[in-house]
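A single chain comes next, written as structure tokens; it is the form predicted on its own.
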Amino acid sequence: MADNSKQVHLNNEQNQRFNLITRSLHEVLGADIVKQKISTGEQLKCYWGTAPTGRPHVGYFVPLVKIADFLRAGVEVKVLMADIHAFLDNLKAPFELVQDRVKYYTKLLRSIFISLDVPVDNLIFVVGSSYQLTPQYSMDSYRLAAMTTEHDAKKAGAEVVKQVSSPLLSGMLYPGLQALDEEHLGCDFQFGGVDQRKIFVMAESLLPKLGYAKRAHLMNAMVPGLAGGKMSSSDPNSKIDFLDSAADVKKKIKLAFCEEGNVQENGLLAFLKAVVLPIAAYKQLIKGASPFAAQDAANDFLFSVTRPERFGGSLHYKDYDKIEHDFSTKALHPGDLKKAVEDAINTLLDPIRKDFEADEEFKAVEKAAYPPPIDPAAAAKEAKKAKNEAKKNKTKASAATFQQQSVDSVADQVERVEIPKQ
């Protein structure tokens, strides 16, 4: 973790807060800004944004575990439901559908934080369109556009905005608007993955030119998906959704890349390091035991791999490094690791699934946000049926019209007949 902080004196309690806020991060830009705020005793404010498009998957645990550290350190965390950003990013979803997904994300994220036993008093959800359509924000976006080149906009969003052969102008607006969010959300630092570094650097450069304060930027490392590459909402086999059943989890873990002895690009090991072990340590601290350790393990163990005695008996771990060592030396078999990670993920998801099943509003919001896919064959059949029905109705209408016209014509002719006088 890089730390480019200036000399700001912190007492022991303040240092503990700073260390909690910055631990396990890949990089920190502007640590002095965070330290200065802590040293004065002012409320430290953070913002983290997510575009409500695809279904959130367990990869979200990675930033949420870090946000949990912020909340424990007394930081006010604003979670931006970036509906405008979602719409701008190559129209990934219709804007009307995005509004339903905002509601679903809000419900789900709150449920996740509660399941992690994280204090949520300082957790605030903000919908982007609530302020991004105001005159001041619009004027700021025009001012920013006047000082940003096409090259810089493309470069800043290269790792975040979907890249296509003929990019829309909307995708180039995305990075600058994310920079403006820091000012309009009133944060002291923005948090995100290291893939957003170029946007963060752009923000540090542009905001002072607009007359606004420079913010700090805290970045998580990227965690590989189950297939070994980036965990993606568009690849169903690389991710596990928060509402996936235990059977779905088992199926997806079975397909995960996990070559014996290979610790590189291993999504299962990365998930243990970034998510399971930090949660285990916190649960152990507040509840006296880790939910991921076997019942026969001592209370100071965080994670267990349960296996029969004929295969060497169960393994119990106090830290991640020993897990990685055992896997790299082939003392821990991929099959046993997969089963242990499967159990850990189900332990994490169980309270969220129960919350969902007990909340009718939660279920209704999920259904509206992600309506079932349309079967092309069934849709074609319905369209043909509707077309035939329309044709039949048109024929009936034409016949009725002709009949009425005939009656009207006869009536008209009767009216014109001169009846001879007697």
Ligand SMILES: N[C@@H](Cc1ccc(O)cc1)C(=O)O
Second form
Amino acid sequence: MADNSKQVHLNNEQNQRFNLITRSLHEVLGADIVKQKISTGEQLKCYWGTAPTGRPHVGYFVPLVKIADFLRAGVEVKVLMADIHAFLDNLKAPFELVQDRVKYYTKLLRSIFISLDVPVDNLIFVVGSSYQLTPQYSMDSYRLAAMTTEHDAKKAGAEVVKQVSSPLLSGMLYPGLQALDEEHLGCDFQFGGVDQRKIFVMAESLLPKLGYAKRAHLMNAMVPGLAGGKMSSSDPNSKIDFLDSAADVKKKIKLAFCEEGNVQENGLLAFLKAVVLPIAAYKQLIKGASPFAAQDAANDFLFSVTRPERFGGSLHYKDYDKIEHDFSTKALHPGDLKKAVEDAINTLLDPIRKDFEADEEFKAVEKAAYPPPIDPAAAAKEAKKAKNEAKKNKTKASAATFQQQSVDSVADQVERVEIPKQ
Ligand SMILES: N[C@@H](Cc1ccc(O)cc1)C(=O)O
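Same protein, different condition: the form predicted on its own was shown, now please give the form predicted in complex with the ligand.
Complete assembly follows, chain above in first position.
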């Protein structure tokens, strides 16, 4: 994309920092803003926001691995828990429930960062409502409302805000308020998925109109679901939850579309490329070995597919391209790929599951954030059981009361219960 700002020259070391910050991204808008900050040696600051609505799935690994790069490059990273945004997005959840989800997201994200060996002490967690209710923020939101047309607001939110037949005003405020967050969180760039692009573009034109600096925007690609094609929130089998058991993972991987030789529509390959290999490279860098490669090969390779000798023996990989190549030439069979990805996902999830199991607060927070859905049939069964239980207890209690009385009178009671009415 054309950038009109003047060229900034960086020395070697500064260039390396810039490359680490921007590598493996889908798109960068306003690269010169980042370069400028690097060249002056000032502290570079960014933020990544998430609206705590549905349960996070393993696709969240993508932005989190990138955040590891930012931290290594010495960028200050804020993680925004956008609670008010979660509420504004068609009331995906009532505000009280969103508060429980903020707690769950915070616990979970910390646990994931720790599992990735990303130093959590260098991250700043911010809850949106902690600053979005101040007079200054409120006045800014009125100012932006006075300079944003309905058309532009709808367009900006089209890929992020849930699209409904009677759009609410709240959903139209959402993109502008996300733009405002850049100013109020004091960042140099905002990081997010490429699905945020329209909001980012709006922010670039809106902030200068409000008298604030235009920020840069760094975007990661979206990962498709395991089912292949677009990630579908309505299909739970296309998504793996961070707390899914090994059996759940097995089931979902088994169901994943993975056609021999087809590398175009393959959620497993996409996941390897966007999540497993970057994490493998990061771990190899800081720990000296990849957790996804066979033990005797982990220092040199990032990923292994274990196969018996009679099927050609194990395969070891240093990069994604070779995996894709082997799959396309059918040297790597879907069954073997599935097993290797299943193992990799379990390796990724194990420390998080353990953390969850060992932490009572984490469990309570999860339950409050995602109470089990009320199934009318199950609820009726439950109520009937409770009623019977109460009846039994009542009979027991009555029996206890009557125990001083004659055996006859107790027998009477039982008889009355047992004889059906004509
Ligand atoms: N729009 C982001 C959440 C978000 C909200 C506010 C922000 O300032 C930043 C990000 C999402 O889709 O999850």
